[in-house]
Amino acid sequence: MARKPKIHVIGTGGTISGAGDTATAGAYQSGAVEAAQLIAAVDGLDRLADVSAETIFATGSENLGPVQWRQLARRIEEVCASNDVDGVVVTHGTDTLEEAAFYLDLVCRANKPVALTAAMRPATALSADGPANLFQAALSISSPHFQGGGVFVVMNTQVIAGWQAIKTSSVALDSFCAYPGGSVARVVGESLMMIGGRQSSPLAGRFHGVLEKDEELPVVDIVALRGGCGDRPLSNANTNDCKGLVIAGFGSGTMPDTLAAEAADMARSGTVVVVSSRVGRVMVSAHSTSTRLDDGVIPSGCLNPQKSAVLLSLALADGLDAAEIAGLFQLFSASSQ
C-alpha cells in the first residue's frame, strides 16, 4: 500500500476560520477556529493524507502584512526542510491573500509545494466553502504534478500560480482567478485536471535574503487616482518617510498632465515611482503611461498596485537602484510574457 502524503496546515486566521452567532449571520469573528479544528471538519481529508496542523495567527488578513508574512515564510521553509512533510497548506484571509501569495513566491525557496487557501464564508456558515477549499488544496499539493516546490492558491476548484492570483469579488465564491494567463489545474471531485503549465514566476525566490533579516521593509505608499483629481494626490501625500511610491492610475497607467509632471519630479529627486492601474486586470507599459520614457517613472506591467508595492518594498530592501528595479518590473511586462 502506497504511503499517504504528509501535509502540514498552517493557520493564519481569516474568514475560513471565522465564526458567527448563527449559520446565516453576516457578521463573524475571523480567526476564531483553530487550524486543527478546521481539518477535523473536512470529511475525507484523513483518507487523502496524514495531516498535522498549527495556528500562528488568529485574525483577519487585513491585519497581516510583510512582518507577519516573513514569519510565515520562515515557518514554511522550516516545515518543508523536514523529511516528514510533503507539502504545506496555509489558510489565510482573502483580503490580502494575493499579496501574501506574491510575497511568499518572491521570498520562499522551499523544495515542496505550498498551497494557500481561504474561504468567502465563515466556518460556521450554512454551506461554508472552507472545508472544500482545504480539501482541494491538500489534494493539489499531494499530486506528483506539484512536487518540487512552488506557491499556489487553491480556491473554488481552481489551482492558480501564487504570483498570478487576483481577487475579483468581495462576496462571490469564485472570487479568485489567474492573471495574466489562466489556472494551472482544476479539481474535479477527487481528481486533478491539469490545464496549463506550472507558470513559474520570473522572480521566484529572488528575495530569499529578506528572511535572514528582522528589519521592516522600506515604506511604500499607494496613491489612487479619481476623475478630476489633478495633482492633488501627490501634492497632499506625506512622502517624508516614503522610499517608494505606487500610483494606481487610470486605464493603462494614464494620469493628469500635472500629476505626471509631479511624478517625474519625484522620480528625479530620488523616490522610486511605479505607475500601475486601478483596473482589475492591469497592463501598463512605458508607451501607455502619461510620463515620458526618460522621466524615470517605472511601469508596473501586469502587476496591480498592491503587488507592485510588495515587489518595490522588497527591491528597496535589497538595496537596488531605480534602474535595477525597473528591470525587475520589465519581467512582468507584455513583451516578456
The other form holds:
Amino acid sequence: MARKPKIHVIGTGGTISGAGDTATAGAYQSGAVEAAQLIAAVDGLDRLADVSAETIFATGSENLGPVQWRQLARRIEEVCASNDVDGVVVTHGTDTLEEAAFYLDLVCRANKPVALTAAMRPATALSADGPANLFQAALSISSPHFQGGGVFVVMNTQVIAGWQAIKTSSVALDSFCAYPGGSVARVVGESLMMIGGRQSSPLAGRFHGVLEKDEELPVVDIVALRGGCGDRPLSNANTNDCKGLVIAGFGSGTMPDTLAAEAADMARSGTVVVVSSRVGRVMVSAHSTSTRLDDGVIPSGCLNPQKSAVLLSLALADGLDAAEIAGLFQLFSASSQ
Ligand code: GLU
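Same protein, different form: I have the form predicted alone, so give me the form predicted in complex with glutamic acid.
Below is the whole assembly, all chains and molecules, this chain first.
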C-alpha cells in the first residue's frame, strides 16, 4: 500500500474504554470513553494510518450477544465495502471477545482485515494496555500480509486468528492466546514478525446468510458439570425453549454415566447436544467422551463450550440437522488421516 492506510475503528465498550475514579482504582465503568477519544490517546497512530472512529455500543461485553454481534458484523461489512477503508479495528470487552471473534469469523466475508482488540486495564489506569493494543491492531491490519481479509484478535503483541482466541486469565495482560494453533504474528515495535498458523476457521464466512435475516438465533444453553453432580444438571435443566445444548463436561468430555444416558435421550428426542469440556484448552473426540456418536451426541473437537454454542446456534439457524452439524464440528477435530 503506497499511501497511508485508512483504518476505521468501531468502539463497543469494554475495559479498553473504561474509566475509574483514580489511576489505581480497581473499579471502573466500561464504555465511558468514546472510540474517538481512545484513538486520540494513542501516540504514533496518526503517523501510521488515517484513522476514523465511531462508537456503536458503550457497555461491558457481558451485555453483548448475537443481536449486537449481527449489528457489528453488518456494520463491518458496510464499512469494508467502501474504498475509503483498508481495514477495521473493533474495540471490545475481553469477557466475551472470543465468542464475538468466532461469530465474526463465521459470518463475515469482508475482503479487508478486521482486528478486534481490548484491554485488561481501563483507559484511566497506570500503565493502561489499551493504547498499545490499539496501535498494534492498526499496525497489523495495515500490513500487506493481512490485505486479503480475515478476523484477528490483537492483544499484548500477539496477532491471533479470531476463531482461535481464548481468554486464559481474568487479570493478566497476556490473557489471550491462540488455541489450538499459535499466534499468526507478533508485533515488535513498529514491525510485524510473521510466525504462521492458520488464519481463518475451516468455516470462515459459512454463515454469512444470517446477516440478511432479522430473526434471533435459536437458544443454545451451556450446562456446566461439577464433580459429584450425577445427572442433576440435565434433569434440572429447563430445556423447553432450547433447540441445542452444550455440555461443559470434564477433561476430554467425560461425564457421569447417568448424565451421559440422559444426554443420549435428549439427542434422540430432537435437541442437538454437543459435548465440550470445562478445561481451558479443550479437545473432545468421539473416543474420549462418555457419550457415543451413535446416540447422536456430538463431540466439540477443540471448541470450548462458549464457541461450541456460537457454532451450534448458527448451524441451527441455518436449518441444519444433527448429522450435518456433527460434520461441522468434525472440522474442528483431529482427523485420522
Ligand atoms: N466485563 C467487561 C467487558 O467484557 C470488562 C472486561 C474487559 O474488557 O476486560 O467488557
